[in-house]
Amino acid sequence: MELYDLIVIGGGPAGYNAAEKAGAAGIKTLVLEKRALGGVCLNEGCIPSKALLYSAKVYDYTKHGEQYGVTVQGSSIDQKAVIARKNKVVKSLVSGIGMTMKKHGVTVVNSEAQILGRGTEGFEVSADGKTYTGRQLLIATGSTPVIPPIPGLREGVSSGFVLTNREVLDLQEVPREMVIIGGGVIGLEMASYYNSAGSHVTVIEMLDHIAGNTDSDISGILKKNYQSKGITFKLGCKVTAVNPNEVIYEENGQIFKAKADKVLCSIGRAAVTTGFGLENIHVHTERSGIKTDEQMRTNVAGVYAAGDVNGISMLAHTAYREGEVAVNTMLGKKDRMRYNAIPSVIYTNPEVGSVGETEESAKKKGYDVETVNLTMRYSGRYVAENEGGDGIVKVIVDKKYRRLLGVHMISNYASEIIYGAALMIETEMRVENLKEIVFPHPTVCEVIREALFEIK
């Protein structure tokens, strides 16, 4: 039996850059996981779509180059080569992953583990055969798609008719006719590559509107530019059943059917908390998740819980840091988590960004809000390479302290912009020294300078 100071089951981005911040500190860590390095995010999400998603906006530009002075013939886009390269994008990554962990001294077991109990020693794990020991235990087994009982729909995963995040990153043909339940960021952002690919895409989303809490004059102004691209959404519509090559739908009390070839089902995603032997130890879980404390702590001392189990904020970016809060506070560091200021992105052509309140959560906290709706087109760059764009950037002020609690904004950079918006929040800085940075100028991010000024 060997002991460690950490097992890590699960190598996702919370799991690994755990171990990858312990093994660097000193603490003999064990990986385990049961697929490859890079978890979900890597192998079957963040990574993968990306890729999809880039060669979507290349192949795009070649098809309406005209606008900007460009003629562009005979383009198409490669389904087999695009599913390639991004094939060839997440072996390197993950590559690079396995080379971080035996550069920190890290184990790596590709194995599914299984949770025996406590012993003297500490907590008891068995994995491809063996039974490993570790004094401390970090949890991060992710999260799974959810799959509802809707008729029709589980045997259509099963015989690859109905899609989930992972196969529909592996088509190696375009369906003409996809359909689409869920109108979240992993619905829209296939919306968007099938779209340009040339798929005939149908949205059915249960609400009244897509993209979840995104603020909903920006998610308006997604679905104009999605509608535009050709697009259909079916909102407020419930599914009730999908057969082969079509889906049931009510709408006002109506039974309508959509054709598709294929069917992508992205209604939400669920901690994976059963199956490894959790209750061995007897961690207290919740619908959502493991239920964690600010240190990441579970209610068993030596037990921590981040990234998706803990269903608290279902991000990449969010894991990494539960996973570093978890390790400083093993190494006794002053650490706490912490979600107020957790930017997330839609990575579709226009992208979105939000961080922070929107100003329906924020008024429904009790602040005493200032916003501010400032279209894009006052930035010079925006302007010179988005013709008839409409983005905006939304921003949300607390009145009564001068601090900023929200932005949000659907424009190209949207993704790399955000960050910054974050750091304001995340800082409590003044709108009157945040009017004092000085932004580059011409840039896309100089636009939240503009919508500052103009807060009263």
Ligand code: NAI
Given for the second form:
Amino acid sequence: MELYDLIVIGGGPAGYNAAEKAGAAGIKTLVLEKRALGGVCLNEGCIPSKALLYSAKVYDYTKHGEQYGVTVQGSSIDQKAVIARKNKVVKSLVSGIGMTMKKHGVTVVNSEAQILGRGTEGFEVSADGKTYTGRQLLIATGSTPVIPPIPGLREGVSSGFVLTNREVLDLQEVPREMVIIGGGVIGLEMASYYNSAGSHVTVIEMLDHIAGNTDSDISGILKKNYQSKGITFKLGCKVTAVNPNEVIYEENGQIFKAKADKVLCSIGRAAVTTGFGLENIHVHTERSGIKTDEQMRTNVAGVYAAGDVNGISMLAHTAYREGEVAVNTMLGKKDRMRYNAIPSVIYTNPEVGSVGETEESAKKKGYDVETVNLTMRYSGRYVAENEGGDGIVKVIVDKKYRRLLGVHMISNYASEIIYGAALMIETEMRVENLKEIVFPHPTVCEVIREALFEIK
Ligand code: NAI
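For comparison with the form predicted on its own, kindly provide the form predicted in complex with the ligand.
In what comes next, the whole complex appears, and the chain from above leads the way.
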């Protein structure tokens, strides 16, 4: 039996970051990971999709350069080369995490973990034919794609006709007709890639808008942009069956068919709380995931949960922070998880960046708000770089305390800009102080400053 201070189950962003911080603090740590370090984010999510989307961006530049006085003839996209480059990117980052674990003295065992129960010295976990004991446990098992019981969907997944986030990042050929079920984050990012790569993409979404909780003006602009690029959106539509080479959906009580060479099912993810013995230590779970408090503690003393598995905010950057909060709590340091200033990004082109409250959510919470909605054309750099660009920035301020509540934007670089807004919200700065911040000129981020000056 090997005894550790901490056993981390799952080597994704929550798990590996927590392990790194724990190792650095001198906690004897073991990470058990059944696939590759990096989890969904690094192997079949955030990073590989960004590699694909960057290839698409380069290709799009070659196709649409004339607006900027540049003509490129005969450019094409080589899907196999795109995927090979993506695999290279992933491989190098996975090995980087392995080295970080080593540097901080963390032991990594590549094997499936099973929690056996509680022994005299701690929690007993089996992996790779051995039993390990951890004085503390961090559950970071992540999430898995939801495959609803739609007739033909599961069969489609088995045959390879229906893809999830994993397979869609590995297609060796660009499908002619691609149907995407779900117009959320994964659906839109993949719609963006395959649209650029040459597929005819149809997005079927149950709601009357795309991009979930995104500000409605922004999701409307995003939809318009992608419609003009050739994506078909079927909104307010319910998929009722999947047959080989077609998806059947219902719109206003009528049945329609969409032809498909491949289907992506991206209708959300579910926390992984079963199959690894959680019940053996009586950890309390809810429908959304493992129930945790602000310190990422579960109902069982010594057992923590971080990342998608608690179902609170299924984002890699939330997972990092939750992992840190868990480790700080183990170390006896005062820390707590706050969710009000977590940025979210949709890596379409243009990108969507949001943080904090939307006007709607702020009003629902009872804030008296002032909202400024400004065209991105207030930024000289934006105009120089975006022919015909129709981006906007929205700033939401609490009138009473004159504090920033939310920033939402659709623009190039939104992903890189939004953390600045998160910082402003997190530090609870007042509008008057924010106006004193000097932004570099000319930049796209300057519009946030412009918007703040519009506040009465
Ligand atoms: P999602 O929750 O973002 O979107 C799912 C969409 O599917 C929703 O709009 C929903 O209304 C729709 N839907 C549900 N059932 C449906 C049905 N039967 N027919 C048609 N539409 C249906 O989930 P998604 O895109 O699968 O992403 C999963 C998770 O991964 C999310 O939590 C997301 O935040 C995260 N993620 C984050 C990324 C980022 O930060 N850039 C990138 C990709 C994923």
